[in-house]
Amino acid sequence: MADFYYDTAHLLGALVLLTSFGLLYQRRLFALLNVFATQAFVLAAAAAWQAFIHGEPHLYITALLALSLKAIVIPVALHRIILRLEIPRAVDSALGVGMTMVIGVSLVTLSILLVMGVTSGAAALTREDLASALSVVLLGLLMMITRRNAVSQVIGFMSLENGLILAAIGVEGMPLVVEMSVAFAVMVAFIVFGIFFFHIRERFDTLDLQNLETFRGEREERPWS
């Protein structure tokens, strides 16, 4: 049974990482929201499984928060924001899909090398969970850097936060206050981003960051000489 517990926990962590690559691959906002909801659902399952195998009931609260807020409430709210503000559904990226995936694989390799090098004395499950969590964090950061649409950058930020939660649930004995503070922080950030969206849309009539640069004078066209 110990091998079954280990393999299941490892599989769930790998699925969270796989959905991070799914987020990088998507080019439509609604598909992006669906993949993010799937990532949050798998994260909730991972937290519930860790609660079961380690006998830590507080992780069930983490699983419930991830399921209710990140898999249901936030995707639905972002869906409504996209419809209400009539945001273009295409996701514009600074890099192509192939190059983004190559960078993503490189970041995962870097994460594995870093974690395996500094956690040699930890349990195998803990080391692999931390490697997966760091990979999810870096891939979320990559998504924030390469995406030009504000909504997709917010999803990248919340995916990054999913990696932090994955790291917290993978370390046995992590106090509930850490997970609760992370969940509260992401909710506050989501509310701020929502207000930010409406103000930008009202002022500039767009949420495309590339177009917004023209308002700052960074991409002014020079007259032909």
Given for the second form:
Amino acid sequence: MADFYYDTAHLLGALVLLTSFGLLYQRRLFALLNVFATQAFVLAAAAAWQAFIHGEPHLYITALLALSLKAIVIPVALHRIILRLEIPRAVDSALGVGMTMVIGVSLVTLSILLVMGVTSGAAALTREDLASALSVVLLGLLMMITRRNAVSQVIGFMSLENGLILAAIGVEGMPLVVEMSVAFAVMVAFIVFGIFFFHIRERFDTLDLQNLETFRGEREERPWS
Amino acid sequence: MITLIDTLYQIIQMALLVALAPLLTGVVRLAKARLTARRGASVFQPYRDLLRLARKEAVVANNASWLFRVTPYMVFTAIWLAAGLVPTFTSALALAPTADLIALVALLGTARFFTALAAMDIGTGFGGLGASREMTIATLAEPAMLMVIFTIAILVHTTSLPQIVDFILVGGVGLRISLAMALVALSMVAIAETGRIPIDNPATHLELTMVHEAMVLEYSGRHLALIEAAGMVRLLLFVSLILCIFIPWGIASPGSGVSLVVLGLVSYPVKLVFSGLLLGAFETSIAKMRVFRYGEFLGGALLLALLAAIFLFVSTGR
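Next block: the form predicted together with the partner chain, after the form predicted on its own:
To see the whole picture, the full complex is given below, headed by that same chain.
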């Protein structure tokens, strides 16, 4: 029976990682949101499962937070933002999907090599969860780097943060305070990004961040020059 | 050692495959029809179609060589033989010691090779187009399939399908990340190899995006019946392959009694119907992909299989 507990926890961690790859693969914003909601849902399941097998009730709260905020509130809100701002629904990426996936697999290999080297003495479950969690964090970073659209960058940031929670629930004895603060950090980031969206859009009439790179401050209108 | 009873089971298996393959196709078609609010034909319609085609006269182009006539028989035999290697209701099969998963991939490759040759034999544009696309898909799908096989081989220490089934049945593996990833990768490969949506639309005729249909456009009569039957058996093969590796419960082990074999014979069609409904639902919920995105889809399958192999090394050493 212990084997079954162990295997299921292991599997849920891997599913979170798989959805991270799903995020890298998607090309439409709404599909991206759906995959992100799925990831949050799986994360909530993983947290609830860890709470169950370790008998740590506070992890149920983490699971509930992940489920309510990340799987429902944030995707719905982003959905509405996309509709209201009339953002183009296609994801504009700086690298091809194939190349991104290759880099993603290399990152996973890297994090496995790293975690295996560092935690040779730790319990197998902790070790594997850490490997998955570090991979999810790195894939989130990769997504923020390779996407030009601000909405997909926000999703990359939140999936990175999902990786942090995955690491936190895998380690025994992590106090609830940490998770609460992490959850609030996401909320704050979400609000900040929301305001940020509006500002970018007001100024440049697009959410494509490439326009920021060529921007060199306000310029006076000089039609004759 | 091949016993008499193994040979008997093998014969039953071969007959069962041909008998059930059109049924599976019928179930998928019916599921798709119902999900798109049509009534749909009966699940036995594919049997009638095959019978109708088999009775018709085979028309062959003037410039067709012997290759064109031989191909339907070659393709059907190769795929039928390959399907015979996959344990469906019992893992005690006479052919099992002679061929493993890699031989199965080779048999499928042979069938594809002959289909592509025959497609170019007549010299029509559609045939060449279909052959070129089919080969593109094959070069992408086969590495992914072999990678899945290697992952399973590392995990189970064999590439022989009946031994894999027995090993998983006795609980030697348990839930593994690698198995979950291999399942997703193998399903993606199976979709590509059997020409289902989103890679190819099995219901099209005369469309610019068709792949498999473009290759067999020149066939008619009993040749077409054989080609269609081969396609149905190929779908059954991949479904059975996924079922026997990932959901082997119900398959009788070697040396088990008659009652367990009967249980296998009953549970196998139930599993098939369930998978057919699932495939129908999946195909309805997704749109066909652009030809240029095949690389991403199958490259994704390859990378998933690679990840599965990588994760094997994390989970070793409890």
